[in-house]
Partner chain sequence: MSTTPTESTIRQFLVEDVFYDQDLKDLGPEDSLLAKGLLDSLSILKTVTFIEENFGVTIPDEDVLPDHFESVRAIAALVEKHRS
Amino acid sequence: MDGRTLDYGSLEAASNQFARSLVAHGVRRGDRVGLWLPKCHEAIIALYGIMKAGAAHVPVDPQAPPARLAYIARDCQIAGLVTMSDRAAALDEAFGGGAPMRALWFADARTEAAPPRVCGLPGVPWSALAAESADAFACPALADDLAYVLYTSGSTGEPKGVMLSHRNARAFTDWAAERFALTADDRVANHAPFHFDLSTFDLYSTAYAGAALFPVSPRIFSFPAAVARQWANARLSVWYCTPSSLILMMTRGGLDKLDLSALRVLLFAGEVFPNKYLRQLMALAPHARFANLYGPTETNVCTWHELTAPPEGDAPLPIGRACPFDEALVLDEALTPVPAGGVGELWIRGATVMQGYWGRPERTALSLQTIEVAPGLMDRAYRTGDLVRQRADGELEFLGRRDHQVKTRGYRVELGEIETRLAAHASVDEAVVVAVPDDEITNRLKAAVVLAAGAAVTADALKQHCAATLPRYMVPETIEFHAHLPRTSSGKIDRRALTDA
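Could we see that chain alone as a structure, in the form predicted on its own?
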């Protein structure tokens, strides 16, 4: 990364040293340690060192404001924090003298000069780790101990921490490494930030196989052309990222002009991938394996669908069938199984299902429930909030979010169906539809559209395009054109920002 390399032997030694430094400063099994720093080798060393110490890592968006980090630190009662020296003053102000942790480690402090202090807490320069033993460290953690906490946006406006164990993570990462035949010869792209659950594949499936990991430098993360060139020039063989990131590489990054002959596995997740772009991408790498992975943060990946040919038409890809470590249940409101072909809500039980939300037992009880999963068999399952239909071949079709179904003019509307229709237009790169509350008709439909480079189309023409296949009440009343859509730190479209606009 940025010209630096780190071999597995060095990672093992450095993470052992960091684990010993954590323990020396009072970090114990079950504690939480935060990471608030850009993607770098030190961050990867810290991830492993924290887990070796028996603690759980809490990665925070490196671009998040200090106030958000302070909220998460207090909410999760972190025992320590790994960050950069230039963030100390902002942290000191954000915590206002009341930081919960016992020490901070500064990943860029490599001199013997006194490291900065936050709220009077001791600061440990990274260079101090050299004094610790690099010998193997006896990790006290067990398989069901907490491995990491990922904070996601909450409906109340406050982030909520998803608690995941070592067993939760390894059920997916070990399977994925084997299913997609990762070997020590692979060169794996890492696009997702470490606070986004897609990164678990990048970090741990890669390590499982002894493959080489190529994290995207923070300097080029937001420049799709630079990312595409780096991956092609480095001849990376395995890619895993969101569809929108891949679409930008095609539409803005010149992916069609690059040599993708080294690519053998391309995985995508997190969003619906419009078929017109998926067909283009598969044509650029016809020799590669393509798979659609599905799962919320609370389950990591729990279903998968591998493509055998480019998709036809505009119907979204299926999310496939449950991975072997999980079971997918399609249930109605009475928690009764829905027959094949019927629409129901997807529930997931199995090895990857989270432990719960940190410090939120009421929210946990709503999402994790003990239900009858087979006649006479009770088990804990996670309610995804996603509506699905099981096809005759057993594969699941994703139909949209329960919370993306809205009422307008007395009709129940699935916003994803309108988005699929808009995205099918040749001039449209991206499309999102949101509901704007209205006293007269409950909700008015508003679309936000990004046009393809050089394309020109009017809002009226797009409405006519929708009206050709959708009923009148599903045609957006307003269509706005954007140069780009607002995104969250994980790269997904920020619907809340569009709704509030």
Contents of the next structure:
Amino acid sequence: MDGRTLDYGSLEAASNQFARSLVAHGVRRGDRVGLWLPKCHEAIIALYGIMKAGAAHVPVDPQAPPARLAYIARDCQIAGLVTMSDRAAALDEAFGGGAPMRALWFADARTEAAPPRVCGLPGVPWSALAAESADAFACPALADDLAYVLYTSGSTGEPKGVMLSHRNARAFTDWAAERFALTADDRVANHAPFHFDLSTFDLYSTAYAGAALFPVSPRIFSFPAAVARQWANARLSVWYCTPSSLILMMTRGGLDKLDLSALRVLLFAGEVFPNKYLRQLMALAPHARFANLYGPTETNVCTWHELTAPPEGDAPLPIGRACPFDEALVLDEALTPVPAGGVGELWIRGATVMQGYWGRPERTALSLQTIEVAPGLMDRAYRTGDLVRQRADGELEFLGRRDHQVKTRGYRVELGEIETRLAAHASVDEAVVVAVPDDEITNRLKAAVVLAAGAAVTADALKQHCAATLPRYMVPETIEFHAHLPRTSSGKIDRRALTDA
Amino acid sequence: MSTTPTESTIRQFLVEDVFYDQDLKDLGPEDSLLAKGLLDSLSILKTVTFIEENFGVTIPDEDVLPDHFESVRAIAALVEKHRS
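Alright, leaving the form predicted on its own aside, put up the form predicted together with its partner chain.
And the full complex, kicking off with our chain again.
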């Protein structure tokens, strides 16, 4: 990426060196190590080095505010952090003197200059890793140890860490490499940031096949025309990203003018792909395989639907059938199976189901329950919160959510988390956030706010207040001020009236 | 550093409407907007809409590229290119 290449031999050697450096600074099997830096080779080396050391990596949105990083670091008590030198001052301030880490690694720092200090902790410049042995490192991790913890938006106002083991990750990534017939000749795009679980396919299915990975550099990530051009010019054969990013490449990226003859497999996930855009995309690469992958972070991908022809009409594309390593159960409130044609909640059982939410046994117990998965057979299953219908042919259709979780640009957002943040502002009496459907990016976020008596605050000031602790994609695009929020006849806030307004 | 009226207008828009969560009172015309990942995809769409409406130009999609959004000066140059 950015004109630099990294071969698998160098990745192996450098990640062995990094694993040894982690161990030298006290990182042990079962620890967590955070990553808070833009996508770069060092970040990929760090992911492997952390896993080799037997620790779990905790990739945090590189654009997340320092306060959110500090929250996550404390929540799962990270033992180390990989970051960049220019973030040291912000980290020092965010931790306010007390950080859980034993050391920090600065991916851009060289030994010649003293590394920056964060809370008095040792800082390791990346070039110091050269002093470690590059020989094979005996990884102490077992298959059921945690490989990574991914933080997702939490409805009560705090993000929660989804714990996933090596076995969880590989059940999907090994299958996907086989299913989509990846070989060492493939050239695989990496669009998703590493804190987004789409990246597990890019990183680990690609490595499984010994294929070449092409990470999108942070510089071009937000420019659909630049990404589309780069992927076409580099003749990438496998793409996996959200429908939003693919749609923006079509509507604003000139994808139709590019040569997509090298494209062999196009996978998408994270949100519903509107049929009209999917038809356009399939017409641009009629020779390629297209598949809709479905699954919350808690199960990575658990169902899939490969298209045999472009979708007709407006009927939503199915999320498909359970992947062979998982089982999909459609249950009613009493946990009784719903027959085909009826609407029920989707529960997932099997190899990709998470180990739980870090440090939240009560929250975990709500989502992971031991239920009767077949007559006489009890097992642990994950409650997705997604409402589905099973068609007569066995394919599942996604119908919506039971709660206030929404998708925007493929990111999963709990509206409650934003509402909690807005309501924490001294001038705000009441706040509700709604998702306004949008053709290109699924949803745009809009907040409706009632101010406290006599208070005055601008929309920008409230956005600023949100951005201090929330990632940018969770900051409402518009904030409206109301004297009262509209209510339904039963007295609930009328979200539909706010969405339509 | 001297700035043109186009640059001032763009700078004011970015500081007030796009980077409302950042302290950018010292943003210079040649400071990189991309180096620190300041611009996300929605910010870019918002900026394109603003310059199209404010300066009466049409920016074709294939010109919405990192080089043209590197700095306030680069965006102003893009506007000037499409004015003529």
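Positions refer to the first chain, counted from 1. As the structure is a prediction and not an experimental result, all values here were calculated from the model.
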| query | finding |
| --- | --- |
| Rigid-body rotation between the two forms - hinge position, chosen from 136, 454, 97, 403 | 403 |
